[in-house]
Amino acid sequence: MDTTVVVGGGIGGLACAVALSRAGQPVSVLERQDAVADAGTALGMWPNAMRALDALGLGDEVRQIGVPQTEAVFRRPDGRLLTRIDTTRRLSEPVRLISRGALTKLLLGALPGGVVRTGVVVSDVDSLVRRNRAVVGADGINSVVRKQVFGVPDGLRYAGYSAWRGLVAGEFGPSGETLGRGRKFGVTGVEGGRTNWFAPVFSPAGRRYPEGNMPELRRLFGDWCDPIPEILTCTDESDIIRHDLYYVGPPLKSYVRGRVTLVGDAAHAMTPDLGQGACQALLDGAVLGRCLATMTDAEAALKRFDSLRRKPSQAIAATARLTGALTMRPGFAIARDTLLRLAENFATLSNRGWSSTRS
């Protein structure tokens, strides 16, 4: 009844589990695949999420290793400048773009051999409840700890757009995105001297191309401003991913029951209009962490978490979703040129989260 069981290996899951090994509590961490998935692209590691990897003694490394974002810039698909930001201008330190497989590789460097089990499928989450002190629904936006413990049996509402994203060799300018109607692409770097892209697009769920993505990609982002044409040619088709994108929705009362608790996209997936999915996850663990390795009972921890990190995350989704449609939609263009003017504002609020969840 000691072992806090932490159902998923992403990355709010590992960083829990870290968490709790560092301070020297014992922590299993259930994974259903055969490996950690370290697939994706780029993360923004804004300075709420860097204080709380330095909480786990990841900070400078990742710090080493991400490509430092110093300013975004917002275009039309021709080309003209629609406003440049400062990025740091807010912030104590500037976002750090990091893959998704280089941060994984951290977190799962800084646990103890044989915490993490593959290829385990967790089908009774009550029989984990009964054996261990606490277990953790870091399983992702498909959730099953979310579906059996907390009566939601999906929970998931589209967001009305699909997203493709890669990798490419090469630096293909500043970070920023490209705006059109009902469509963006965005480029960011990341370590390696590579380039991550994104391209959401408004589409209904469930729309697939028998052709191929990239003819549609090229069909739609093809004749854009340098260097989308340019990135889209050194793209190959194999290592596009595509998916829709879903959202928590209504956002839960609490993300604890009983001596289970949510955290990461099971908790509160949100669309990635911000760039804060992971950075949330990485909150959402360390503050779980630091909670059940302070706290004797399993319980008033999760409670203090739920207090901690509840309603921060929901605001930050709820601002993602704005984003997301007031820069998607066609026809809002000049709203989204409004939102622009003021995202610098947005700084201050994605910077909170860790010093305002000290316990």
Ligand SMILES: Cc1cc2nc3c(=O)[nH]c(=O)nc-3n(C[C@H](O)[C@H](O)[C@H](O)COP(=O)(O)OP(=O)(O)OC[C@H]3O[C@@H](n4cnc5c(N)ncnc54)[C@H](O)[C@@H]3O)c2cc1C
Second form
Amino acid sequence: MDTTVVVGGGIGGLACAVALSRAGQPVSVLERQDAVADAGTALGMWPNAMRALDALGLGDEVRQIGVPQTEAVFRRPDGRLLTRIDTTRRLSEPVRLISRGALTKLLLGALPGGVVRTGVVVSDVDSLVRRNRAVVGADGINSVVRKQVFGVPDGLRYAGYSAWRGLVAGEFGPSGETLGRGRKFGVTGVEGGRTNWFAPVFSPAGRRYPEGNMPELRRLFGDWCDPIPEILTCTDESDIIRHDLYYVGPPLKSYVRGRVTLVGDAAHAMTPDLGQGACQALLDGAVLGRCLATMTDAEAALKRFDSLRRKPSQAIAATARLTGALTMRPGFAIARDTLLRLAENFATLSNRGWSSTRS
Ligand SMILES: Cc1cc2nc3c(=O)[nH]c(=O)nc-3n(C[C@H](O)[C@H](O)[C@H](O)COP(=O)(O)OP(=O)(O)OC[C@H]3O[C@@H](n4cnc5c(N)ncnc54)[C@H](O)[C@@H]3O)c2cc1C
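Let me have the form predicted together with this ligand next, following on from the form predicted on its own.
Below: every chain and molecule of the assembly, starting with the one above.
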């Protein structure tokens, strides 16, 4: 009954296990895949996630490996600049872009051997509750723990868009997004001199492309400004990932039932428009681990976790959804571009005003 069992060895589950293990607490991670997944593309680690990584003792390694993002450039499909955001002036430290594989490897490397058991599909959460101190549902967007324990058989809503993602060798200019009507194409760096791209497109759920993803990507983005056509040319069809995007909705009233709690996507899967899903999963894991390690009563520790993390994570999820609606919905395209251009003009004017006071 001393052990905390974590269902799912993704970013959130591993973060929680690292926090507990570093505090000398017994923890076991059950992962259904035969190996902990390292597929996927780049993840942007915002300063909030860097603080969680620091608490886990991994911040400096991520700073070393990750590519710092110093600006974000927003353009129209014809290449016209909408706005350029200097992230170094707005954030306490730059966002670090790191591949899911590299981040997973760091988290796994911080755990003693035997903590993670792969090839174990959890289907009966109650039996885990009976045998363990606490059960952490870190089993992602289609969480079995959420369905079985929280009485929400589905609990997901379709965002209205799906996204293609890929990784290519080579560097293709500044990070940022090119915004069209009902679709956008984003580019970021990632370690190893590679480029991560993502292309969300407004479409009905369940749409399939029997002729492959690339012909559709070329139809949608082939005539957009550089470097998008070149990135598509360099991408191998077999490396493309595509997902319909869902989020947890309505938001859960609590992340806790007795000695069971949810973290990461299981608790608050969000649209990827802020690049915060994995950041929030890391924060959940680090905070939950600390609560369980410092409080003897498991139920009280989980309640404390809920009071610290539910509202902030749900606020980020709501902001991500709003950002998605404003940048993706075809009807908002003109207003969106005007707002971004105004922001750009305002930034230019403010810069001029500042330099003129110094001349
Ligand atoms: C297009 C896109 C771009 C994104 N970009 C970013 C970004 O830049 N920055 C960012 O922070 N986030 C980003 N995200 C979000 C991020 O990928 C997720 O939020 C994050 O991976 C969630 O981590 P998790 O540990 O909660 O869940 P997951 O990573 O889904 O892990 C869940 C784990 O549980 C296992 N599992 C499931 N069911 C069971 C079971 N019954 N028994 C045992 N094991 C089970 C799974 O195999 C899996 O390993 C993006 C997402 C998308 C779709």
